[in-house]
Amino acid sequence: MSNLAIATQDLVRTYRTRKSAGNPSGAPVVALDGVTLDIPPGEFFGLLGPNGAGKTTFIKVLVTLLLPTSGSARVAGFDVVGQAQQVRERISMVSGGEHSGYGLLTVREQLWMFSQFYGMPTQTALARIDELLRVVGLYEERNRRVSALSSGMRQKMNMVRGLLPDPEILFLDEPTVGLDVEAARDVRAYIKEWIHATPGRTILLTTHYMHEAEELCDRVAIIHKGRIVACDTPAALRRRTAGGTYFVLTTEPLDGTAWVSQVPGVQRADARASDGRTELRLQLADDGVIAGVVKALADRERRIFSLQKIEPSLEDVFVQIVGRRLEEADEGGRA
């Protein structure tokens, strides 16, 4: 455990609740039920989940922002509890959407701030804030008060606070949430660069978007009601629970398909029947396969009009997990 960058055995976080509508009997919130995770440093690290399925939570315990009520949890091999400090000195932490610091300050002068809260040496600061404005391309707007920035600056700026202190480890909760698609993928393209320049450099990420965590992920974690239901790579996710890659040929009609399961690696066949043509959906036992299919088709005088191959997603994943769309699910979290 203590070679991981982060480690957790059978965390669990509780709330204490008053009587409501919705809790009737005042039982305690459980937002973290028995979460055990390694993460190995230099991991990307991606921890996808609903509202209220306990993924900032699971953040504030691991940066000591919250005591876990049962569990053990270490991050850079120290113990969140009772070495706190010396977890602190190694990560850093960027939260989407948030407003530290003060409007009426320059962009410099308040990362400058920040730095002297890290300890920093006042001409090592300036160098580095000015060297991490021009990569997320915010150098000319140094001298730009705060308050005067966009949703977009204001995040890149949070990003420039979190890697000041050039962290063994870095939380991202939700970074890119609120942004515009440009901003968002500056974002991304610097998280992925900074990883990437410094090996064992690890990050943790949060994230509602599905296409972020496919993108920027070696491994992806889904966590609900406050358990990990899954973890994998995306790619491993995608063959193992969404069922893998299938095909979707558009042919002239077809009586009958019993033939289709006949042919060598066709692992299941449905067809349907719409304006005059047959539409297949094929399982394969690999990709080769599709060539004894076409083959079939032509021997049976049958034309095609289209050929598809469908590659499943991280979102197909999560509504086969949890039963519903990441988007549907935040909206019975809200309920």
Second form
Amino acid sequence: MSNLAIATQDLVRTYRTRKSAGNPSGAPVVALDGVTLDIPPGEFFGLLGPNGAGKTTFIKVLVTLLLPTSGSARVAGFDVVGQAQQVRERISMVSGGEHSGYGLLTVREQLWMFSQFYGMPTQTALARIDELLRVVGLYEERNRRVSALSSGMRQKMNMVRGLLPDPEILFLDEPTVGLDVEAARDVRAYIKEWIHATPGRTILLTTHYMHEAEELCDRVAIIHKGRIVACDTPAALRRRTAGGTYFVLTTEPLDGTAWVSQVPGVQRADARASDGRTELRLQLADDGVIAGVVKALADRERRIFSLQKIEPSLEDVFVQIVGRRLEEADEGGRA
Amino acid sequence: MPTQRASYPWANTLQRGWRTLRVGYWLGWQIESNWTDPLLFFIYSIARPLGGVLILVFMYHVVARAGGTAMLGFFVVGAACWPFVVRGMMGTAYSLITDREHWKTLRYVYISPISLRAYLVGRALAQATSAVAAAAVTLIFGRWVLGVPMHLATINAPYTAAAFALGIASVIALGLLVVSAAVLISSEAWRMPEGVGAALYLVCGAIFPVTVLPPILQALSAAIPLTWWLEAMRRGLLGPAVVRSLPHLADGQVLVGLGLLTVLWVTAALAVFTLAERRARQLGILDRETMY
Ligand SMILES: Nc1ncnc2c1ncn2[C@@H]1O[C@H](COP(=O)(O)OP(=O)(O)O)[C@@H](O)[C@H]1O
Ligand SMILES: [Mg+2]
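Mind giving me the form predicted in complex with the partner chain, seeing as the form predicted alone was just shown?
Below: every chain and molecule of the assembly, starting with the one above.
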């Protein structure tokens, strides 16, 4: 038996589908296409990928909701197919973007109920529930009905549900999706706090937010069309872009940016328009190339508002590996 | 935050199942007794069963010549027992479907270290409990308003209690079978239990003795424990003064037959449910949402 927290070997999962407009052949969808990953205990591991990449499917297989089509997966050393009960005793899961909860129970009742599923004595459970509710700032709402909570509060309640059994391995499937900036920041803060306060615990987080993966994770795998296309620490992934330098430049609105890529030495240019400005994100062969870009802008009589050299981000790594920006890479599938 | 892993002493599987069942019962009862509106409570627990009885009284007067008070008792006990079937069987299926599609909790319940069966049995028992009021109202009305001959002398309490327990067990077995189908059928799954309930109502001797059915349906009804349960309940409560669905059998034989069928159906239901659960995990539909 391995002592890895999570170990998968050639994991494949396909979905049977009906024929539809988007899928005229009715061919099976390959959601996971041979995923092999080893995650040691104590690691905060991120799975980063666009919508439809297979992140949720991966988590569902690991938490015993879904059987793999082929390949194997072990969680806490136990096989997810043959030893589901042992796996379940050691894990919990929180998913974002859903309104899960028995609306007619109070927050405390709902959490107590789940504590019972994990065999916690009631007194211990209630003390822990109150403690966790205080941490996430939901203590005042403890006797309110779940149906009366805002989506941010519900998500915090579900974080408490996930942390309550003190799992060895916590699965977080896009836990901040659909939350406002503040609530998302709170949720990230609790996650960080929890893993620091409880060493040895493993977290598998999926996200399609680069900055979330970068901020939280010890190691990140980039998943694309059901395959792991890169897996390393954020810093090491960023180093993969070595060779280029990166600039962000804001100018007066540009119509069409294809010409930017024609400037000698420009390896890649992405433009984003906002507030009557255009933000150009440039990957250049070396620092000197920027002079040519500035000159080309001057030739077109466009004022430059700001120019900044930046460190390459995971976004740049993603672009380099997948060939597209993350939000362009959405696979049109269900989130 | 706590830094120590709390170690909860893991009891054996049986104890875990028992606890799960209790929590399932607790939750089911919270949902069932969530009467924010007393009027709603009155309608569901008192008015609806009474309405059912009144329809029966009407029917009784139409067919009275056929059976007299022996037929009246047949109606009333059937009407008192049927809510347990409706709630216990359909309620089990609804519990699972609403967990999956309305509360969106099924996936979290499912991946916790419980026995899903025990959880659903708990939910089913809560549903069955909620049928007690309707049953009591029907029996009281039948006894004191309609004059059904049900007396201390006619009631065989141990026999009735045994029959009742077996009946609830077989109702839950039926519930698990319906749940198994509901897990797998997604679209309109929540309508299915009603159809099954209506079919059983006709075949199992709820309102008329199965002796009036064509032979094929009689054979079918003899294979379903509900037929035996209703028969045993009538014999237990009314003694010999009631129309018989299984006229050739003695009281003891009816109870034994009910026991055997219950064991058979419970075993089958557990096996089918295990298969359905595995198939659902294969298809990835344990947390599917239809248009509930
Ligand atoms: N139940 C399902 N039936 C059919 N296809 C599915 C189902 N669930 C997911 N898929 C497909 O599998 C692929 C991966 O989906 P998913 O794992 O949800 O990706 P992600 O979580 O990364 O957005 C997508 O193409 C999606 O459309
Ligand atoms: Mg997803």
